[in-house]
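Only one chain is included here, represented as structure tokens and corresponding to the form predicted alone.
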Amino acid sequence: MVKAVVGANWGDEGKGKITDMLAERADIIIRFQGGANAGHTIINDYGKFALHTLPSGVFYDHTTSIIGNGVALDVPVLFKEIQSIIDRGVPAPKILVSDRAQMVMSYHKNFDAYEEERLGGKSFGSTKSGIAPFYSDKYAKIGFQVSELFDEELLKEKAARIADQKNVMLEHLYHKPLIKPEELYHELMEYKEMIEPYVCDTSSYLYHALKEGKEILLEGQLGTLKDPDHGIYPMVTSSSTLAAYGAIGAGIPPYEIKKVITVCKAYSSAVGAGAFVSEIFGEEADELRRRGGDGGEFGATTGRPRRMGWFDCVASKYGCRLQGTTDVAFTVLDVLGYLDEIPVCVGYEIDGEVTKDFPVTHLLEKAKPVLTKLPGWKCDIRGIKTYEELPENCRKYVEFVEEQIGYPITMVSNGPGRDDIIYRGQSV
């Protein structure tokens, strides 16, 4: 059975966490979509660790961690976060490479950092990891895909084609230093000696695990409203956030998909530039943000500051929607118990109007929240095991919550460890 874990927001959701705790029961993780630009934080026997390309479920010694065709893949970041793993006691993980993966190069972190330079105050908040340029240039069909380190003729041919292509570009709009073709084909050589013990059909090997039966679990990087066709365009990510993404992104047919994990904050936290409809500030925002997640909300990969808003009822219902999801993990709800009252974004209030649609860009910026409060619990939910444990008030706000996106929560967490899970209805 393939399960795919995505997120329903902005991304930050604690996809990392749900994922860990599902690859307990899984064979394959796989990445499939995105790049290094997005970090998820995992706590478990081992410590605590950032973890950038590598699938969540690598800490498990039965498990297969696949990094798919759809990623953006790094080559030096995923090897860093490799030796890291293994320099803290966790034993070497399995990986496979799909061979259709492209490669992130260090040309495109340059004009990820050139382009936002020029922009200035009208950039996108890119975390200078090359991936919007690494996905045009997919596009533009001038990427270096994995299988091609393997025809140094071709590759030879390649990097001297896209250094005069790019050099125009860096010499007349960027006015920086040339890309010398010498110098890029020595970098893919590098790149190869790393990679090839992994480098695998992918989709081939899953497809025979499939008929064997076994258990795999997609994950996916930020979230729905990132998304570049159904996101707050333009300020996205540059690969689709979806879960029907990862039929794609993996190499698997999409009617594998059985189930599809949303996680869901019980606040809201953004990183980035973007309409962000239930955004608050100042001590009420900081507040949220030093007790939030494990040790405050801030990037896994950048450490910037998440801004911070109360939980959004239309943007969770339509992520859910989009993600088409069977079950909502609701993370972080202990975070909120030193609260009087939580409020909770059940509108959007845009030219006089009331929805509780979420609209396209140009009149997201424009809505202001319709906001509901509901009591708080005042106390700490660590440690409780079981849903009917939970004091009245946490047990009201989760089913609120659940009524207005219209999707079952099934997993609630109530802690940053791997057990701090509490499972409600049917089990995933």
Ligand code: GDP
Contents of the next structure:
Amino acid sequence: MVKAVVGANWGDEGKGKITDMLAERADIIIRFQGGANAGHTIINDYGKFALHTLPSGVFYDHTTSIIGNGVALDVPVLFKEIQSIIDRGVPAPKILVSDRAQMVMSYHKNFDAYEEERLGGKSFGSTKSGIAPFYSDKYAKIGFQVSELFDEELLKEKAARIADQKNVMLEHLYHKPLIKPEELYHELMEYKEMIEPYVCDTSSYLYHALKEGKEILLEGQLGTLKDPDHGIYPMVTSSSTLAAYGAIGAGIPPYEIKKVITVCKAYSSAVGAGAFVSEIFGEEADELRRRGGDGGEFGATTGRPRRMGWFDCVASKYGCRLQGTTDVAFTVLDVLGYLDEIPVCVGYEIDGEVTKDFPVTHLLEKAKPVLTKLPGWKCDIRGIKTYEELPENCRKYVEFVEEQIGYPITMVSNGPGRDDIIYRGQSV
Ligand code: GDP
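Take the protein just shown as the form predicted alone and give its structure as the form predicted together with the named molecule.
Below, the chain from earlier opens the complete complex, with every other chain and molecule after it.
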């Protein structure tokens, strides 16, 4: 059976924690999209880890971690990440990398930085991990696929061709140093050496695993609102963040995805530019940011302070719908225990009209939040193990959100650790 763990919002909803937790009962965990541009923070018996490329299942010795064909594979980052977890006492994980995954090259990162520099004040707030230039090249059919590393003739010819093409932009648009074909070839050979032990026809591997009835988790990066089709275009990422894409980015049949666990955080946060209707500012935002997540809401990749806001029912309902949610995991609820009253965004006012439907970007820019306030519970709920033991106002908050978004909240996360989870009804 395949389950997808995905985000409803802008990312950073706590997918890493939920994946790590569900991985206990899984055989295979797959990253199917995105790259090293966002991180997952995981806290377990080995310590606290910020992973960017490795799936969040690498901490168990019974799991196989797969980098699927849909991922923007940053070979040195993957290599460093594997080393860094081994150095901290985690048993060497079993990792397979799709032979159809494409690689982020150093020029992709350079182009990312050069373009942000060129755009100046109009930049996208990219993490400069090369993701947008990488996916542009993938679809322009000039990317480097892992399988190509094993055909040196082809690679030499292609390195020269790509250098020629890229150098036009470097010379005339960005006025930056040019790519030397032999250096590009050398970079590719270095990647080959690093990646060779892991390369696999992963879709075939998964085909057999499914036949054997293995438990498979698809781990999404970012969330619905960053999807290039259904998100807040153009302030989106460059690969699909939806569970449906899991089938493509892993190479499995779509009908095998039986559960879509959509992670929603009990308040909102976002990184990068773009409309954020329920955003809050000043001291109110600072306090939530300081108390948020585990040790504050700061980017796992960049350390940038995240933008903060109240829970947004409009965005989350939409986010869950596009994911095809079967279960909602509602996370970081413990953080809200300090508030007397908790504002929740229940509608958007656009040109004097209130809507509960998430609009397209140009209307979203005009939307003002319609807030309602729910009473707080004013205590620490960490350590509570059953739903009934949660304070009444806390349960009311969960049930209010559930009704507004229209999808069942079957898991409530009340702390960053693996065991900080409360199941409602049957466990997933
Ligand atoms: P992801 O990218 O969706 O995996 O999310 P991040 O890892 O960037 O952000 C989630 C942050 O919240 C991490 O620091 C987690 O350790 C933390 N976290 C996850 N669930 C909970 C929770 O229920 N309570 C608290 N306090 N922190 C949590």
